[in-house]
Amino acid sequence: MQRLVSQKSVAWAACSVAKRSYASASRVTPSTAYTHPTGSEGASTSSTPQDITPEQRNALDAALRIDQAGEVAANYIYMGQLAVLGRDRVAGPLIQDMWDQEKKHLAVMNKLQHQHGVRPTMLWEVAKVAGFGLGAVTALMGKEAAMACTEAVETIIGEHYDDQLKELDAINTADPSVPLLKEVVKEFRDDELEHLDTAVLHHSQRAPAHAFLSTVVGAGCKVAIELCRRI
């Protein structure tokens, strides 16, 4: 039956990552406005709300700080996990991928943290230590326990965003940048789940202590959130 069940879940991982990977590739994704400015972009990328409470300023500036300390995180996960697996002729170009898809969005979250004014996690620097420490344990654990890692992260961070965009959908602006920031969570979010769901088919489930290992990231991940909110 458990065999049973990875095998539906790798399939349904296969179906969906192909579903994302086809619109990611046919669409102008809203990242682009920060990415690749066109001048058309007006006040979206350069204003900040000055029509709201200060309990949704505070919401946005912490919805901000948690997510640019989430890649820098990422990033450095990343970075460790190819540091030991980079040779490996599918692990490597892997993880390099989906790296290259975590720096652009640290890049788009340092523009709308200086476009927002909104103060960094003074953890910065223990987030590089940590998601580096992590990658590089867990992909010294083997392939199986790397992907665990993947899919373990990026599940609370898929969950995560869903939980920020109900908060900046409470937001009441007229100001043109918070539309642009919700899609552009939005478009993150599917990009994590796209991780989530390629670590699935590389078998992350085959770990060793799949559940264990993906209970304590998990729990360290919710950890970092709620410091980073208020640190």
Second form
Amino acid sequence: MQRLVSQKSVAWAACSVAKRSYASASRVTPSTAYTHPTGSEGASTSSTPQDITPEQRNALDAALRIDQAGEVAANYIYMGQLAVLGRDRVAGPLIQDMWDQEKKHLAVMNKLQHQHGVRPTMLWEVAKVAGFGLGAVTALMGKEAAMACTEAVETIIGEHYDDQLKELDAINTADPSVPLLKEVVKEFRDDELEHLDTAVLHHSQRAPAHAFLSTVVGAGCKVAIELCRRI
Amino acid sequence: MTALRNELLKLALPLVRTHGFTREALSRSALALPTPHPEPLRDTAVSALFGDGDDARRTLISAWLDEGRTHMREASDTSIKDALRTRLRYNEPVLNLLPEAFATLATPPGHILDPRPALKHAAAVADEACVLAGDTSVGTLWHARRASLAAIYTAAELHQLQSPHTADGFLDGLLDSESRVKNTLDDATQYAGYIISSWVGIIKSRGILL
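Okay, that one was the form predicted on its own. Can I see the form predicted in complex with its partner chain too?
Up next: the whole complex, starting with the chain shown before.
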């Protein structure tokens, strides 16, 4: 899996450099339906599917709960990293950029939570504290360690969004909110993978005990996902 | 089969006023079908559709509670106070039947008191009220808001069972206390924030790098 990921990262690095040079801040993406609503979205940003089975409803709720908790944790990880590395000439602006994107993700996730009537996780405060702690500790270990932490977290989140897309494909509903949700999840998955390749480009693989760090952080993320699914 | 069962359950709800939360209300629901059944459902049919003995009554009570939440959407003004008041209004026609109904819900076949249906009922009413009022809180605040509203609604409903005429005033009083407590807590948090900022400033000015 690690080898696949680094091959994916190299491929991403190649095409995302080109993407970055054409990217503009006002690009219309699926999530602008939530961040900059024009009023023409109709029911896709306000309704929730009523014609799905209870199991599918529970799966949708759990998925959105995990996504929201993940975005909270990611926000606080970057906050923790910035608290330590904020003055670094290279890493500082980089982490700030990635954090700004995560803030946007969280705002959209909050809107999705209210749209679909999902209970947020009770581990909200835990996610904040753990995220800040992880970000600060890895940043104290060095720039490369901070990048390695970002790489590990974004790998897990990217995989999770991918699994979620497969789950959403299995849901058959007439409601317009689900196709928009799929587009938003796809967009966020791509954003997280972009963060992953940014981290790799900035020498995350040079971090001391990179494999150990990635394994520990990855395992922690998986435990957090399972907890948020239930609590 | 499920569609018919759900339709019969919906038709049994208006009969609760006259026949109470009983198996008879369920059996007479068949008479209200669009193509009416010639006679009320037999007891075996009620057991097959809704459960034996008190299980059928529990199904009816739960359906009645669900209908109560749908009824909340008819509140005139989209505020928490109005939503909860509308829900209390919904209780009025069957107020004398409610204590026994809640007791039935709380005593499942195992004969051990089960507080869960009551908690679920209060939580569901609180959630519906928040959604109707357009509450946009997230995280811990989401849980805190709903927990406090559930407690307020439970207290107001219990008060209503004892003294229906003062229920509205009691609910208003509780909601006012809740907002006063919230304001006080917000002020206290803000003040604590000022104190902490001051200390950070003092420590920084002493030359200790932070």
